[in-house]
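Just the one chain here, laid out as structure tokens, in the form predicted on its own.
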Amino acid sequence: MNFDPGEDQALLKTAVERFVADTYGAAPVETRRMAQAGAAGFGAAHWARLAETGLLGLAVSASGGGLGGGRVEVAVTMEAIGHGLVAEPLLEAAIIPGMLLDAASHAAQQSTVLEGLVAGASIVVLAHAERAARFDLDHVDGAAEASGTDVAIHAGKTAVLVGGGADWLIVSARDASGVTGFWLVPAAAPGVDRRPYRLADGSLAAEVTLRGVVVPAGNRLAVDTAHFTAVIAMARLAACAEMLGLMTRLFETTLDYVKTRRQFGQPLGSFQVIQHRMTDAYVLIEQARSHLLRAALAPDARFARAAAGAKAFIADAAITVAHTAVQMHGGMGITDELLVGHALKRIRVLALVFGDAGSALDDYARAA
């Protein structure tokens, strides 16, 4: 079986790699640090350039103004994003909200928001996780109470990724019949309380509380359980691809280091125990690549299960490779001066997107 990307996929990968080289190539660590110092937690100029290339609409259909990329296109793109240690939240503020809005772009207001997302003019994020839910993605305590032609939303959301700099929130809540729905809410609406904070990787998340926030009933997105499951699966695939890119970058960086760093009069890489550790890391990377390909190429009916399985394996494997890289570099490996520490922290965050490795494995088992 030929696993090489097609012509269009290769061109997409080249475009992403060109963005990475032009933006992060010379000084990736310093560029990442400066980008995350921005008000939104990432570089505004970088985000605008991603919009110009069309990558913010990667997972949005062509009819919705996007590229209409599928699983392979998402995997190819996000692996390159991870390898480049890019700070811009393509997963959190483009792929996830783009897929949710794309299902509801028939409404004028929602279509306007989707256009703003693809153009880079608006930051839209999902506010779904709740403290009591842990990693149960079906657990929603938020309530949406009908009031004439409006809806009043009461909810408390935790770890809203990129929520600190968002313009719009997609909030999950249960309606009067107990069905979970998703409502488009302006982040600056009266009754919305946001408490921004930094995650381990330097990105800006937020605790969000909605106290009787009133929005038009028409702001409910046409997202059912099946579509949300598809969004979760694609997000897990994207997170896996980004982690694979990070793992590969860590391995390359560490391999160069052990070849040149001398100890006891000879390169570190000449010691057999170091060679064994690097071999183990290489095997994990290739196994992770196989899991990613398996999920990306799975039949539609099996995609959600395959994505959960890939997340369960790759999340643990990426952390193992990152720990190996840190240990090979010694104490300086965990500092902010080196790429290694930044990659480890990003992997730690990605490993928890839509559940940790254990909860992903539970989803994989339930789908068997």
The other form holds:
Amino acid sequence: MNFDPGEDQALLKTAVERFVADTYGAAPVETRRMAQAGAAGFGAAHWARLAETGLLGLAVSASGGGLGGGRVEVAVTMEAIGHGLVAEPLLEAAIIPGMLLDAASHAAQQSTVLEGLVAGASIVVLAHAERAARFDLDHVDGAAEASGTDVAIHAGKTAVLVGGGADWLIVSARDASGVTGFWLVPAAAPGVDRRPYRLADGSLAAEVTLRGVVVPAGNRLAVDTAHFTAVIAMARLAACAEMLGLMTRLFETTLDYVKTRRQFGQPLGSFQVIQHRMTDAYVLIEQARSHLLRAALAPDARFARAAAGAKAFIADAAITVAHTAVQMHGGMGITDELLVGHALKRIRVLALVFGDAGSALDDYARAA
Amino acid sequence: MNFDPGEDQALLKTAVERFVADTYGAAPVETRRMAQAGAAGFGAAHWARLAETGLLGLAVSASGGGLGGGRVEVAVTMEAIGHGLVAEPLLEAAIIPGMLLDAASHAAQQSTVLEGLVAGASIVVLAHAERAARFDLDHVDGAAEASGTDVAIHAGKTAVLVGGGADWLIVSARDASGVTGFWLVPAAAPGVDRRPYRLADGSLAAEVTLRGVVVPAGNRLAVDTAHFTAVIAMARLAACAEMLGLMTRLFETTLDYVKTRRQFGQPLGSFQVIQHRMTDAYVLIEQARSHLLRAALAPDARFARAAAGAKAFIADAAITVAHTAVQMHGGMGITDELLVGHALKRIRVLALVFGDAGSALDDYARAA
Amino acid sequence: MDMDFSAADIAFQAEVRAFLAAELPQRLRDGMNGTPSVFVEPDIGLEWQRILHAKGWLAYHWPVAAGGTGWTPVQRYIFEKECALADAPSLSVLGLRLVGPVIAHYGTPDQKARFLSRILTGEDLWCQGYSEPGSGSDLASLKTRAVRDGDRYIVNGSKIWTTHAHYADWMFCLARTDPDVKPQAGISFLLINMRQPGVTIRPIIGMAGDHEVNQVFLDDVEALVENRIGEEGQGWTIAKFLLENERGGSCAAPRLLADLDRLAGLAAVQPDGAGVLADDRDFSRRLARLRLEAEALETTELRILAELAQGRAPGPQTSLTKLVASSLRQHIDELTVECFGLDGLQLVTERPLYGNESPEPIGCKPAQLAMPTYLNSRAWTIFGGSNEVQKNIIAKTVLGL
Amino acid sequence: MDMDFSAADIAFQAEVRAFLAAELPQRLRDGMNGTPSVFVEPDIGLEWQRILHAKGWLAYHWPVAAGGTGWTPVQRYIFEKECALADAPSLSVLGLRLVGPVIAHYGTPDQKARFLSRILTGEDLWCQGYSEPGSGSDLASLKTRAVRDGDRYIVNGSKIWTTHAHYADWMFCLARTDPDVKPQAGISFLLINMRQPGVTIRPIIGMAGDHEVNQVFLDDVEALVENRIGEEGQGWTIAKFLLENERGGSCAAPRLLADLDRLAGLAAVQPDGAGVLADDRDFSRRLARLRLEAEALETTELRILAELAQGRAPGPQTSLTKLVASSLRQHIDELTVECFGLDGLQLVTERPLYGNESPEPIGCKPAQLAMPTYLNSRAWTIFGGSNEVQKNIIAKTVLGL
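Counterpart to the form predicted on its own, namely the form predicted together with its partner chain:
Complete assembly follows, chain above in first position.
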């Protein structure tokens, strides 16, 4: 039993922290704002640098050209990304599509796309959510009709994360047998109608409508339900880690604020009510960290359930800690000038994607 | 618009408060303990005095020999009863059976029983709840089979409040058409198997099993669903008022305690965390009072819904306030020596009967 | 006991309803509902103000002599409730509710003549110069200095959280005119023309991208002595008058209840697997709990109103309604975000979100409004006395702790 | 990183399990589960103590020289976890965990010889004389006086919240031996024979009717000087040693998780309309949230254990686990009451609730236990440092506020 990072994990952590320090360190809010003003909704130069350090291939196997990181590596990385308020979508445009493509890298075109992803040359994202599904990840109305060696895809996807600037979409749809499959679709293909919009965290999502979009049948990824479940579990773990990083950052900055800010002639932090509220936040963060570790270190058979549980717990805890941070900062907390508001908004997004706290809780309870 | 009690209501309040002061005033906990040691689980002498003041007929019409009190009168009375920590079951053995019998007082025997109730000579209680029903007040498995001019009742009733010492039971069962009816049954009738037990509040409830208990068909009360709904709404209102009285008493005694008790060299009440917790309790009590008034003063058509809402709100609020009182009192709070624990235990019972907070909330939401 | 309005009040209510039905344009209702922040923009607010002014119902917080309506507390409540239910734009409190009554009470005849009617016509927009960076609501620590120079003061300092300073013609400002007496005694209440050199306005953008508040820098700014309200050094007294005037009956619940109705309607059409969100027991119980809290608040507000109607002081119960209403506002806005599922995550920063040129929503319009409304509503428990301060007040003044 | 026990630890775990399966009688398991209060009665506790003593596993908190097991922190955790999962009776902390280590560390050879083995055999039962009426956990304000009189002290004062004083042969007691030095300096640690004139025990009955704690009056009671531990005036130091010794690894989560499993099983058979309570989404979500909190606590405890195993100090994280475990205990016990619907309202005051002569329940046995367990568990957030005190400690020592 050992909760300290291993040597390689510590090196990875250092590498991510160096990236954060070099890019977001001096002025996180301004850096974030400028990065998000980019065409894809994040910083192209930052993305290139992440590619250089190999981090875009974090969850891709070594044979697929990646670092072959497992759960602990994902957790360590994403916590540092969250702590740094990084705008670049490592979760949305590297971990998730990387894992989906990796499983399918036997097909030549898919290997090429995966190479492009790892190299930072192509932005690939998952287009799965549909409005009618709400948070039910199994609910897919999109359909893929076979037509010779091609398929024609009809689907309406919403909240396609980082979809606004994506080159490739991984679109879920039901095949003729009613089985959910995943097809690689060029974002620029005829029949793809993409409407970009901003989410609360400033990222550029998209609504995507596919009206009979034709792709070769070989574009179907070798992703079955079990593999998709594993990807979602990893996505949840990564979201939890990023939320934990954000919570920790919020806590540090708020603790610093209440120690220095004075009101009615004494530091805010000398008021017992403030002390206890900060203590509540501290307890939540420690418990959240325990859940993250639990999910990261669970036996494989229990990972999906542990990740669902961690998501349910950490989503609520992170929102609570963020609300505390806003309230403790008073007027400044509700402005767009401090990292507090940006962290809250990112947490709001992470808390809801891949199942909100309630639906993750139901997944967890069902798996008991 | 006027929230002050009217003249008659003020007189009623004074009368109840005088009863409380004369009986429970000096030593509420000791008085309660001694009263509950009585055969029926409450004080016979107190009951006689309540009969003298007419309060046992509070919710009985004047033509039925009662005070003809309405919702406001019930609320005013029961709040004072709660505030006084009174052990006598005005709600269970006066208001509920009084209203049920009053509707049916055309039948001679029933009139006699009602007279006995109002005079304090007979203890009459409702035997309605069944284990399988949980909190569904419409769920009745008990059956009444016609047999000539008699009926034979088969039913298993639980948590018959004040049933341990009752002379008469009003038993719900389904008739041949499946309609729920209410029959007046002597507690001593052959086939009535009664097992008394104590509830958390020290009162003497009973499990009652009726195995083919034969009573004249004329013992059926003229109580239909609408009337029963009205009685339950009134019972909820009375429970809310009693809980409000208990909460208020808990708050007063706790406020007094934190002002005088010193810890680490200063009064407990000088700690900001204690101040805010007391403030939270104060706000809950004011909001609870508003709900009680809202239900008491609602138009008839909206009364049942308002009473359900008040029950849902006040049940939770009362438990929260009671837990606060226990915690603020420290070690003394968890003993049986202070009124704090007794109030918590009575609140626990009131919060659950006639629908717990959750089921009352569902009733309220459905009626929207 | 009863919770009913008198016949006269019911007649008044009918009059208000008829007026609103006839005179409140749909465009303004849409503007109100399409505003995710606390204050409506002047394009909406001023038009509504002109309509009310024409009717003579605008200055209902002012003395009759100054153009007030002479309404009873119950009438004021009814008016505000019906306006809320009709989605009438909120009125700017700065001129109408805050500085207007101050000028009407403490102003010279000349000051009244110069300022009051221009507040009603909307010719002058006002902002408030109370809070300063680093001082929060702790007025005694005020640092802005005003130095007498003949018939004027030269003012230097900085004010923060100044709502709509970027629209304002005038600021009513607390400034220290005497640094040598005890902190409360050396403060004066000055009216400062915002359209002059030395006034610099730095926008403070909220989390949702809204521009409501500002920091205002005053560098050698001129305030004429004739524009000082009351005596020199009387600022503290006037500030207290203003704060007390801000109190009185609260009418928050009607709008909260209307928003809950709206939310219930939206949940009834939100897809959720095979059914709709409203069928989800967890969601419907949470909604019902919020409704119960709001209904209790409505009755609490009526209880305070009944006290006022009988000429009794409402007392610190206003801290209670502020506390409950603020938390409720936030919980409703949170549940509204949740109602829309993933659509609730969208956040546009273009403004306004009403009118023909407003951006197209993802999903429906209310979904587009949900996130900015939620983010802005974090302010409710902070401004106007934070929840923590309200609890301190109750503990001290009501509980005697 | 890993959360796994070593092979040696897994072997130890198997050994503990085998021992429990073979040696822990069902009667004791039933006694433990049938006890609604915090401490088990001696009839149950002492039998289990004898079994453990025979195995040599009783004094696992003591130094090896005094009869301890020499277990690592991980072994201690495994032992406690397996005992909790097997429903083993809780061991009395007073002799084994509190005064035993104190005597082993500070006692003279004679004191060790006279007291230690009698703790293990159960011949002597102990109680703790720390808290006093009016002083709570504020030891510096201690009022009990011990006046030296030759080879003995005459002790006068009163102690409160004295667990199982009515069974105790001895009390370890803090008393003021020198009133003229600063408050912490004049305190001594005395062992007092409870079977002597002048010792009066007043039972304090809990809300559920349980008799666990007492007030103890000491009127001219004798404490031999040879029964003073450490030097005169060293009481404060010894008290701190005892408190620190009480800390260390926490193992609360396994029992909480087991209780949640039990609760889930009970909800699966509780009728609720047409179905069972476990199908109710609101109930199942509440249960799942408690389970998540308990699982997090389990991992937090393992994280502390990993620190201890590496020889690092666990630090004030023990305040954190106390805080979380206490609240969780209460929430589980509340939900358990609710699980049983109206049956959850029953409250018998007869004791014990296990064994052949225990009263028949209404519904099932767990329903009978629910209310007294819930009422008694209100003590968790009060004794051993209230939640408020734990938060003060964390704020000060961890957050630096």
